[in-house]
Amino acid sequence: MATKLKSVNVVTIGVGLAGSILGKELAASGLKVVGLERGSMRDTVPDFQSPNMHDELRFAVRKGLMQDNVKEAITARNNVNETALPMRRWDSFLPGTGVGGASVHWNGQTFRFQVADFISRSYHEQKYGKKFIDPELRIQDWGVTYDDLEKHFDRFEYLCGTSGKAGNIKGKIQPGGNPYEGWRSREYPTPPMKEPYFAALFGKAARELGYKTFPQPSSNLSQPYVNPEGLAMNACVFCGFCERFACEHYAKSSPQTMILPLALKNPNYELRTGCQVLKINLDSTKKKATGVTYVDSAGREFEQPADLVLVTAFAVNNVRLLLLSGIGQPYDPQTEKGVVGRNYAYQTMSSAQVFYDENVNINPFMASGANGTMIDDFGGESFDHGPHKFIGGAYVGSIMTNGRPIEFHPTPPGTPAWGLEWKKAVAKHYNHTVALNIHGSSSSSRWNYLDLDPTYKDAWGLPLLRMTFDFPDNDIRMAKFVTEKTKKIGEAMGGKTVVATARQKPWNTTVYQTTHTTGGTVMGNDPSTSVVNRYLQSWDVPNVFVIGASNFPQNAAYNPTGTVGALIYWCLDALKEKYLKKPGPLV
């Protein structure tokens, strides 16, 4: 039987980005807050220090910072006619665990979604007509607008100290920035990162073709910075161990560097690690949460009563917890009834490589997680989609994040996959190849969704999450179009050989694409098509809020963390200014 603990005002399930910010802010307002984290405590010192952190085998290959899929895997399949099987290795995406969550091992690429991304359904229907959107797609408006979120984007970027160049300040286009971005109230808090040689080669060619280049926005900092919370961060040293690694230099924005220390100093805040939440407890009406039940690392079961439950885990785990707790009706793709698990989306990644002669030295090992040059001419609504018969788009850039020896071994077509000739090819091309990224949107569709697996269970005897996904035809057409454009940029870069590969079906769980899994607890203004309202409050249980990329009704072309950060502060405002003054449904 679970041991019942003393009640608190707020419990957060997960202490990553959302859990850290909300926990800190609500504790500072005088509430008693408990942060429950399934993983371990970890901090920049001593846990992230070299030489241990520069262990490519441990962290990049064996995924040392990721969710333990021996205890808690996810099953996957491409369509409803297949039997889903557990993913016993994380390859396609990398769900984090431990204090800081995925925000510890992210690349720091910090974008804002475009204005039209938040009104996707109404925008496309108004501009192109109701028959333009592929019938299999289920894109919808978010219930909030870019204008609603602008000040929250700004606050998050200044918390992170994001480095970049504004492209649109209060409606005035700025030279050197992204002219397609939504308006922003002021410049980035720190200037852009230094431009590596590979990015300069891409930028020169793209500009010669008439595209508008700009430096990639980065929360790996270009210079020392003290954020508005008073926490100091350092400049990135381009060590090449960013993606899949924690930062030893205090140069990457993570909960540990930009917010969590303040929560931990507050006596109103308590962090408990090694705590696996099993379910959110409901009262007899099923309309009110009474707290959560969790198991600690010693196997002891506890009930933590709370007035307010904030679901702040990794996106897909938010969905699973609602399903396990019986909050909201599970989505059924056959009938299209239910909402929990609906509108699961991913990211549509394509790529190109430019192979140079050996007199062009790229030095790929000198890199950070976000130090590229890019264009947004094919992102979102930057161009007229009318002639192309698809929605969405992709940004394109040279964004090489590392040249680590185990993973980075570019070889041209025709190279054997192993053996002496493969080794010779890797040695020949390692320092003379530029990779181009094509980072595309992912449209939600009727048959892509999340539910509980009927067969497989986790270490606590609970059903695993089942993921049913494949790339919609719309997104395949989009990927083909942007990849063809990217190949022409590659050819203009002056290499000997350009290899461009557009995304194809089926989705492959054994090849890394991105960690940008979205949807499943989507936000909106209609309870029949969304799990949470525009303030991220459960329609069914008003004292439960769900915060994260699981709120996205579909995924845009850009990395999601900047928009997640804006939603966190949007939700915080709603909690402090509305809910806590008058608990109950906000809509």
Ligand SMILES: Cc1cc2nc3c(=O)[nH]c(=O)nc-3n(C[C@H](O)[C@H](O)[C@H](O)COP(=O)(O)OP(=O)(O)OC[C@H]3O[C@@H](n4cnc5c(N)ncnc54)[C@H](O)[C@@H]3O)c2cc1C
Given for the second form:
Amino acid sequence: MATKLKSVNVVTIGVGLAGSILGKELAASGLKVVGLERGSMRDTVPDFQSPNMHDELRFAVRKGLMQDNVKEAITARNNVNETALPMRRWDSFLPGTGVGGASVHWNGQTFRFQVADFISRSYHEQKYGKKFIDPELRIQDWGVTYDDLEKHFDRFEYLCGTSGKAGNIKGKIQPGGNPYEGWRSREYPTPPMKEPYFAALFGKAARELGYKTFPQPSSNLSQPYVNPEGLAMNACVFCGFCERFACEHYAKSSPQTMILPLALKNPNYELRTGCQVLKINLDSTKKKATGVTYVDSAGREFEQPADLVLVTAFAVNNVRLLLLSGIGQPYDPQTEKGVVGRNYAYQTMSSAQVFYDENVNINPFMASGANGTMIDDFGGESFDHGPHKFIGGAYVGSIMTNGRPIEFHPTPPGTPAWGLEWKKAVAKHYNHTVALNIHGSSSSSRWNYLDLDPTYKDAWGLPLLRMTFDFPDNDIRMAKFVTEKTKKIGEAMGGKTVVATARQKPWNTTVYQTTHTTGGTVMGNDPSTSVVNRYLQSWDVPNVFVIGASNFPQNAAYNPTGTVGALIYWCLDALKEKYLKKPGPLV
Ligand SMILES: Cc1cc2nc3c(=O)[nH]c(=O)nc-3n(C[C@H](O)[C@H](O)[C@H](O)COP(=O)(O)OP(=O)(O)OC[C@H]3O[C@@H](n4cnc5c(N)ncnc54)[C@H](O)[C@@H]3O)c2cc1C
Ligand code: SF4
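Having seen the form predicted on its own, I'd like the form predicted in complex with the ligand now, please.
Complete assembly follows, chain above in first position.
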């Protein structure tokens, strides 16, 4: 029997990126906010300090900062004819847990989606005709436009202190930036990071081939910075322990460095850790949430009543919470009825490696999570798709994030996988290899979706989330095209051997790709194809808002968090300017 607690104005389910920003802002506007986080409290001092943090075995190999998949796994399969099995090791993607969420151990690569990404269906139909889009795909418009979001992108980047070079300020193309990006109102808050040697090799070759290079937009900061909230951050020292690790130097933007301390200082805000939210409670009409039920770390069950519930639990967890709570009709791919779980998408990652002679020294250990040189000439909107049989695209760059001893050992094809010859090859190539990233879009399709697993349960007896996914043929064609172009850049880089690998089917859960899982609580203007309206408000239960990459109707070529940040502020504006003044459906 759950203990009923005193009612509050707002509950956030999860205190990661979205939960921290929204919690801080709503508490500052005078509301009583409770942040419920399943993981533990942690902060730069003492939790993220060395030598504890620079432990590759614990954090990169054994995934020490990630969701506990003994308690709560996800089941996966490639298609509806298979039986899904639980992922008991995180490999393909790495959901986080604990205060700060995955944005503690993210890389900091901070992109904006392109203008056309937000109007994907209408853009492609208008430009190429309805028949151009593969009938398997279910791409759709977002219900917001890039213009709606621009000031919110800007606000998020200034919160982070993102380091970069603008490519388009108010419609004027800027030398040195990404000419294919949407317009921005001003320059990045801090200048780009210094260009590493591997990136310079890529940049030179790419420019010689006529491509337009620009520096990776990075929330590993290039210089000390005080954000508009008054919080100070440091410059990155290229420690090489960024992705999968927390930053000990206050140099990576995370809730801990850029916003959370202000929420914690506010008496209107209460953070409760070790609190696993099981479901959102509804009243008898099923049209109003009354709060949430959670279990604390001692196993006690509580009911926390609230006027407003914000679901900020990370993309896949947002979908599961809605399914467990009976909010919105679950999607059925056979009938295409229902919406929750619809349009699950991922990221289509391909790669290339350039092996040099021993006179070219790369020093891969001197790296950050988000530093490199790239091109966007193959982004979804950047080139004419007319002659090709696919939509979407990829950015290409050299962004080497580490040279850590256990997992970084590039070897050319033909090298044995173990033994003396393998060791000799690792020693030979460790310091003389450049990796190229091909970071591709992922189109939503009819048969890729999320639902509740019929067999497997979590530690609290609730069904696990089931993921049904494989790469649509459209995306495999895109990956092949961009990988071939990348190979040519690799060959122009002057190495000895170039190995390029385009993404193939089937999706493999045992190989790391990205944690950029999207969709499942899609936003839009049509309740028959979306879960939340353009303000991220549930169509079915208007005092529930869902915020995160689960709102994306399909995934673009870029890392998602810049766009998640813009959606967070867009939703905040809607809450403050519309919903709180007159609670009820906003559309
Ligand atoms: C290794 C890695 C590298 C990445 N690199 C990049 C990058 O370079 N660029 C980029 O754009 N993106 C990157 N990402 C993605 C980025 O981290 C996410 O987009 C971002 O953290 C999403 O914010 P969020 O608030 O939706 O989720 P999170 O920040 O993960 O926060 C969700 C929180 O909710 C909590 N929670 C979940 N379920 C419950 C529950 N039932 N009860 C209570 N609490 C719950 C979780 O514990 C977590 O703290 C990376 C991710 C990973 C893992
Ligand atoms: S690479 Fe830079 S930002 Fe990343 S953890 Fe190290 S010091 Fe921090």
